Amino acid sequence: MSNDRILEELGVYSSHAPRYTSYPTAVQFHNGIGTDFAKSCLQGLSIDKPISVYAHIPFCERLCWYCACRTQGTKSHKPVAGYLKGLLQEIEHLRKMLPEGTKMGRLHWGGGTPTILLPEEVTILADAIKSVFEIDDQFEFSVEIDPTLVDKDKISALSSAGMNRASIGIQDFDTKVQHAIGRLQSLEQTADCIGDVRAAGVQSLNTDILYGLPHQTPESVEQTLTQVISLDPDRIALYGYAHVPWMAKRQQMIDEAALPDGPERRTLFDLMAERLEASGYDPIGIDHFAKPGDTLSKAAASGRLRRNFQGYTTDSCDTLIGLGASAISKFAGGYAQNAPRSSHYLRMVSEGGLATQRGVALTETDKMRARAIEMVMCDFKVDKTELEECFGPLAQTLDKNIDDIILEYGKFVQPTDTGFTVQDKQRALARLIAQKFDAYSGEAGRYSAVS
């Protein structure tokens, strides 16, 4: 039997699954969790570990049909203005909250497109957000970029406020899919903005790029890949298409008719998984790519990569507070997203509080199955004796899906005598073995396709 109809089989090509950057998924977020355990979780920090931090912006010029984010768009500056001011007092407010000493591991800006702030603007915003923290010897400052939405001088202010390592969208080069997603972007202006993030002093450069596209074709992946290769980034996430349009509604502009199924989405992958392979790039999880020297790279042969919001990433900070409308922050004790519409966010934190609207607070055995699951999709292995050293007896309640992950996969997985590990590392299969040790799994939500 083939290799394709094995997978088949399995289910990956009629199967839907989270994309498990966090456990429990936000599905299983709820009004139950506020402001008061937002607060709690906050004045409870240790001063010992750095946290990251993550801001949000919301706001694009354009609306890409493609992309599922939290987003809005903009012709006019105002309320891109009007948003930095509620920023900064949900800034103030976490000042009061947070611990004296704490210190800021990681900055991540992301969107939407950060890029829509006006350079002054990116000073102001930086500024106040360092100003609440003490910096970490390995600090790093990370933010997305759209390469038709940024100039020299925002370049500049970003990189005099700290950016080491920017990530760039691409998404396809091809026209004639950029006209199907609502996204013109030419290879000309990426290669400008690049150069421009380089001279800045900026040398760590990520870039983004979907399969699954509608009119995606091997030629032209292949073509969009021998561009991108040539902008030599350091990283590159191969990111799978999730057309969920009962969820983002401008992805109901999209031809679903031009999309293609999951075998030749499985096709297009492999084929480019296959390609920058060639060109140099270590394999990174499910979708990511990185150059042998680059962190990323380091950390998964090390056993230290870690798996987060923004996907596949070094930052071992146990603490994510996020900033903006729509963002989750990461706790001990659970997760705290802020209310997703802008006008009720900026309510909330005009009124003196912060803008906590639903969450989840974590068990014990929330934890442990949250990292037998980053284990798969980081490692592709479980190992039970790390588990065991971490939560002790409880982990011995994972033995059933573990038999059972070895049944139903067969050749697949291979026994050890600590767990298992998935053959060859097969990425097609991670987020569906991964989801056996999902309680919730069987709730209600739907998921992008596993192809």
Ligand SMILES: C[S@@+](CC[C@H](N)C(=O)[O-])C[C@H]1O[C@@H](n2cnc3c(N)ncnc32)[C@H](O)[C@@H]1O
Contents of the next structure:
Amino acid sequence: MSNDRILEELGVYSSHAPRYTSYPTAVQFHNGIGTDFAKSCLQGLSIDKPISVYAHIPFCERLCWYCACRTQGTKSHKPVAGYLKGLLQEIEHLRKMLPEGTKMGRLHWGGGTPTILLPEEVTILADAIKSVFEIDDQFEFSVEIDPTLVDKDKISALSSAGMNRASIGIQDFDTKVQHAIGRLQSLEQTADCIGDVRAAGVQSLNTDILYGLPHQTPESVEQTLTQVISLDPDRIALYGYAHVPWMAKRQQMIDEAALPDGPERRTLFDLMAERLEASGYDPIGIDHFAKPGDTLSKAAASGRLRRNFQGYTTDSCDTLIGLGASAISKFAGGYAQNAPRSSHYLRMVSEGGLATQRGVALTETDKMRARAIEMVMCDFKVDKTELEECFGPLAQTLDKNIDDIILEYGKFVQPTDTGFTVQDKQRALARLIAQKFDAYSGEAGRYSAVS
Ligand SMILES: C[S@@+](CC[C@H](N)C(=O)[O-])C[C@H]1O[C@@H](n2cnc3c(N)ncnc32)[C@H](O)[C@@H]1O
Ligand code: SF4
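To test you: the structure above is the form predicted alone. What is the structure of the form predicted in complex with this ligand?
Now the full complex is given, and it begins with the chain already shown.
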């Protein structure tokens, strides 16, 4: 039987599974976790290790139909300015709770569109965040940039604030595809933006592109890739388009008849991956590519690749503090998510407290399963030696999962003395195999297609 046929029987073209940017996933978050939990986690942070900070800016001037991110469209700047005030209030609450001397190793601004902020607002927000922490020597500051909503002044303000990494949204350059997903953006506009970001001294640049979009063909994605590669990004995230119209209502604008089916999606991905590898990019995890000298490639080669809410990362900080509406913080004891609606978030921070609304406390078993899932998603293998070193005899409770995986995935999984390796880094299988370690996977939740 061909590999494709076997993968079909294993459910690769018909299955849905989490992308495991956290474990447990957000489906397990509940309202029993609130501000008291977040406050005690913050107060208990160790100052020995740097932490990461994420600031969420949930506004866009355009609302692309394909986009599943939590964001709201606005043509007026008033709600953005009001939201910035809320962020500053949240930062002040944080200041009162953090142990003095807490170090920040990473700062990431995402959205939505962080570059909707005016240059002076960029400076105000960055200064406020930095004033709460000591800055680690290895500090990295990355920002998600929409090339249609940025200019030299904003880039200059970001660069002065310390931005040294940037991620540029592209998705696809084909105009038929762009019209079908409600997102128009020319190569020239994108190249100009990248030129400005590079000129501002940003050395590490990522671009996001998608496969599985309406009207994409092998020829059209080949052309898009030629254009993307001409922009010379250091990293490329090649995400599978997640069609989840029950969650992201604006995706109802997308013509489902024009979407590639499961095997077509896989063909597109394989072609694109092949082309990227032939152009000198190393494959990283299930959906990233990076130049060999890039820190992501080096981390992947040495088993130091990690996975968090931003996807693949070299970030090894144990703690992530999320600022803003819907932002998720990760502490040793669990996850804490802020109120998702901006209005609710703003009310909570203006009433004198944090804005945590839900989350989940982590047991030792959760932490161990999270690490096993991360190993599959990052390294395409599970090594019980490491799990035993960290979790002791508890690691033996995974033996049945490991045996089941080896049995079910047959030739795609090679048993080893200490676990298994996924053969040929079968990316489409990784989410399904990771799901076998998910003790909550039988519970409600609708996810995107795995391939
Ligand atoms: C916050 S968004 C984009 C940042 C910025 N606002 C822009 O438009 O360039 C971050 C990334 O999420 C990815 N994304 C959004 N919706 C998606 C979907 N439905 N399926 C897969 N990836 C998606 C896109 O690749 C996008 O660049
Ligand atoms: S892709 Fe970017 S600009 Fe478009 S809706 Fe999503 S976050 Fe906003």
